[in-house]
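The chain below stands alone and is given as structure tokens, in the form predicted on its own.
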Amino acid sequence: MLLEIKDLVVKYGQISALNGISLSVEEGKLTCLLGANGAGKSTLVKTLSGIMKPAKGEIIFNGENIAGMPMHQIYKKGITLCPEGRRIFPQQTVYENLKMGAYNRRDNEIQADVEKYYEMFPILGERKNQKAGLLSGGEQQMLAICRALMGRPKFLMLDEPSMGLAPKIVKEIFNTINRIRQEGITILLIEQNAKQALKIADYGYVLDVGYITMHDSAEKLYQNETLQKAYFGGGQ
């Protein structure tokens, strides 16, 4: 396993946001974490990124316990977050946003990677000199994902990438994520859109008020009647 979380407890003051959860992410696979608002998804992302410190438990990444490490050290280990709400730099150009994703790299292949993502997403290439804040919501999300990939992560976290987007754009975003998955990048996808997430994932976990309440292969979770009723109205 590339990532193993063991008995993780995270608190806000005296209130536990994560109550001893355990989960794992296999290298080269796409694992989704499902849950409603307030389930603890954002807390987990912040803890994996080093923004928050756990009160208890282990986060084993590539054989090393990184629980409590500072953000910059975790990033250097190869963990990258594409945050909820995109968080692009609106006054910077598309090109400048992509270059920011590679700020920690010292190799000579950065421009080649920029061109790779222009080819993958032609709209970004067409608008490379345009301020990122002028892009549509879907285009900004594509830019945010590519910016994260510019760091050449071993492990990519995508936090609510479909949030606030029109259904047609949501489908495009999930197609994009599936393309990235097919390149062999290990992904943890945090989503409320269970139906779409499970269609492209290998494995899934359901988080509810700080507890893992269900986990199985994505195919089996998609067919689970309890999950269907809770997340997509009982239908498929």
Ligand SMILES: Nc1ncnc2c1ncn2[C@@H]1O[C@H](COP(=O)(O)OP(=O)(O)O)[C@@H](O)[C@H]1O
Given for the second form:
Amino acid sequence: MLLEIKDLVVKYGQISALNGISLSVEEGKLTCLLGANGAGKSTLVKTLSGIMKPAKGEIIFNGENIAGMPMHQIYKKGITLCPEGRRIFPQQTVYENLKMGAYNRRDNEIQADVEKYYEMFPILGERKNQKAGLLSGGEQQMLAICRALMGRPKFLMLDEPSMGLAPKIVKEIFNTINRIRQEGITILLIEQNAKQALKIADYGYVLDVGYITMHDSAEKLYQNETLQKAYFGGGQ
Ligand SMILES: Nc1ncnc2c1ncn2[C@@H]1O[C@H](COP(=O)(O)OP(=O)(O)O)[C@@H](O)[C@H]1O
Ligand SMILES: [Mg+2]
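Would you mind generating the form predicted together with this ligand now that we have the form predicted on its own?
Below, the chain from earlier opens the complete complex, with every other chain and molecule after it.
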């Protein structure tokens, strides 16, 4: 396992958002984390990336307990969060946004990676000198994902990448995620769009107000009637 979380408790003041959850992510796989609003999904990835400190529990990454380590140290270990909402820099160009994703790198393949993403997502190449704020919502999300990839993470966490996007664009975002998983990056995908997420994932967890209530192969979860009733709304 690349990541093993054991009995993780995370609190806001006196209130627990995560009540002792355990979860594992296998290297090279796409694991999805499903759950309604307020379930604690963002709290989990904020804790994994060091934005929040756990009250209790272990986060073993690559054999090392990183629970409570400062953010920059965790980032250096290859853990990157593509946060909720599209946090690109709107006043900077597409190219500048991509370059910022590589700020921690000292190798000479940064430009080659930029070109790689232009090729993978031609719209980014066509708009490379335009302000990122002029891109559509879906394009900004692609840019946010590519910017995260520019840091060459071992483990990429995507917090609701399809949120607020039109159904057609949602499909494109899922195609994008499917393409990057083929590069062998280990991914944790947070989604409320359970049906689509389970179609591309290998394994899935369901989080319900601070507790993991179900976990299984994505295929089994996809066929699970209880899960379908609770999380397959919208009919997409
Ligand atoms: N900054 C905060 N202060 C206090 N409570 C918070 C804060 N952020 C989130 N919460 C609470 O923690 C719980 C989990 O939130 P969150 O992790 O954002 O859920 P999700 O991402 O699954 O929608 C919710 O009850 C939410 O109200
Ligand atoms: Mg959230």
